[in-house]
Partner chain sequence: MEKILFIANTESDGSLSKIALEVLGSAIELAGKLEGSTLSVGLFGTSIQEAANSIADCGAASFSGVEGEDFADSRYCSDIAAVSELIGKSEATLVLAPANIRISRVLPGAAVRCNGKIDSRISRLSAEGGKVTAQRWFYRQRMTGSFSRDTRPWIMSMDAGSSEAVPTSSGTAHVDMLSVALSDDQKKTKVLGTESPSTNAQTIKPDANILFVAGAGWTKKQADGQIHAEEAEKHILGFLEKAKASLGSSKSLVDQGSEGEAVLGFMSHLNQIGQTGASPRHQKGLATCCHGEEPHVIGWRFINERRAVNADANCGWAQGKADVLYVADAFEVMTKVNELL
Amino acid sequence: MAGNNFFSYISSFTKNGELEMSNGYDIVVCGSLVPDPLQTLEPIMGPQGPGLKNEMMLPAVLDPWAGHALYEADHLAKKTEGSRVFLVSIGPKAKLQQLMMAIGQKASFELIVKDGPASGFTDAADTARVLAEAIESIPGLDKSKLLVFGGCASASRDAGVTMQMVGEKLGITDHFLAVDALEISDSGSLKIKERAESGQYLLSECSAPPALIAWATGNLPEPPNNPQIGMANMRKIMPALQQAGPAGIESAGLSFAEVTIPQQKRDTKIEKDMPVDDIAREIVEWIKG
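Just the structure of that chain by itself now, the form predicted in complex with the partner chain.
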């Protein structure tokens, strides 16, 4: 047993030498930033491949589904004593710092940062490799208590593949995609609701961690800002940002021919003074036509 694992191991013994079963989880949330969805995005082709015009200047938000994952992690950790929450982010350090000013007030977590692109055009396989390596390096990580959370897809690449690759690389073989609810049963099993085809939920029960859970929206509202949480987080967030090493993402072997915005503006006919009866008739004709 090497390094930090040893300390987490001995700390799990009580004074009289018995092994104390902790109910807590190590919850690792993978999530980074994406451009604010209200922004207009314009692709540009550079020597390294495509990107967004003025990408570094665009206001950013926490990737929405990853955000839900973070709030669910915080909620679960509060309910389960002895849990730890980590947020692992790959993104440009300076932009992540700005984002953390807002996110750091909403949930308690320790931040792990890899400085690199958060672009939708990077190869998800590279992102997954770097995330998995970062998770493996968490001091005292106990895989028997590990829940890896993330969004079911990003608002940038929107691929829905990264989390499963992270899970595979970590040797986790129970994966759940587009999850809206997680419940821990008395026996410690995980009861999970995943979105399935045609607006149904698929219900599964996984006997124990480790498990990988890629969240959809879940059921929690966005937590309000809590300056106290912010203060506590910031003491760890700032050093984490300062220490962030380069992610080393190259997207080798992936070459883009072009990226374009399809014409989408319609010639809208605005009916301002049409009587309700006529509107209804026109709509019904259109539906039936």
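Note that the rigid core is defined as the largest set of C-alphas that superpose within 1.5 Å between two forms. Positions refer to the first chain, counted from 1. Everything quoted here is computed from the prediction, not taken from an experiment. What changes on going to the form predicted on its own:
- Relative to the superposed rigid core, Gln264 undergoes a CA displacement of at least 2 Å between these two forms.
Given the form predicted in complex with the partner chain, corresponding form predicted on its own:
What follows is just the one chain, with no partners and no other molecules.
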């Protein structure tokens, strides 16, 4: 389904009956940096609350699920004339600048930054509020053409509710979660393929934007680096980083008693010629204990 013909151009008919191209979408992707998962992450309790040991020194990557959302948005914008793509990020400006040097070469977008924490110890409601305010501030935003993309989960802020809260704060009621495919019909309706339980898919149709789409893996591979796209993006990315205001995430009333790495437990027992049923019964008893 991810072939070149997967997306259709959106079109409408003029009064004369001639085919007229749509003026595209405003596609806003919510996503930020997360520590490289190949690094050892050690939570600590600092004077400002919980965090990661040497967090500012850890190499960062774009959140994997947000990456799928960004690549799908870029693909849709290329297929739909007149579309704009925005990446809204909350994170430390210095770390985001390093990340954008790499991500900016993979897709065309305009960056909107809020300088704030990017850890997993922030409240989902506060994060959603800041993201929604940043989206509302986009110049010339047309909500009748708005598609809000994001990840169905996050490698740091995986509360599982952030994207839905963003949609509600923006007045968007059509939410689609864990999406693997999006198709635009000739009439302009959105056909969405969502993951459901037991390996099944839920097929939905939305007549028109606005809509919120939280992506799972999508259908697209990570794009190769394109220095020309990177140079064009950096002309807008650097001013956006320099002008980024504070996120204002206070998380008032949120407290953590302790942050630790889950303890590993290993019990070993060696038995010869033990029946399978007995093995299963002992495993169940061990889990219950």
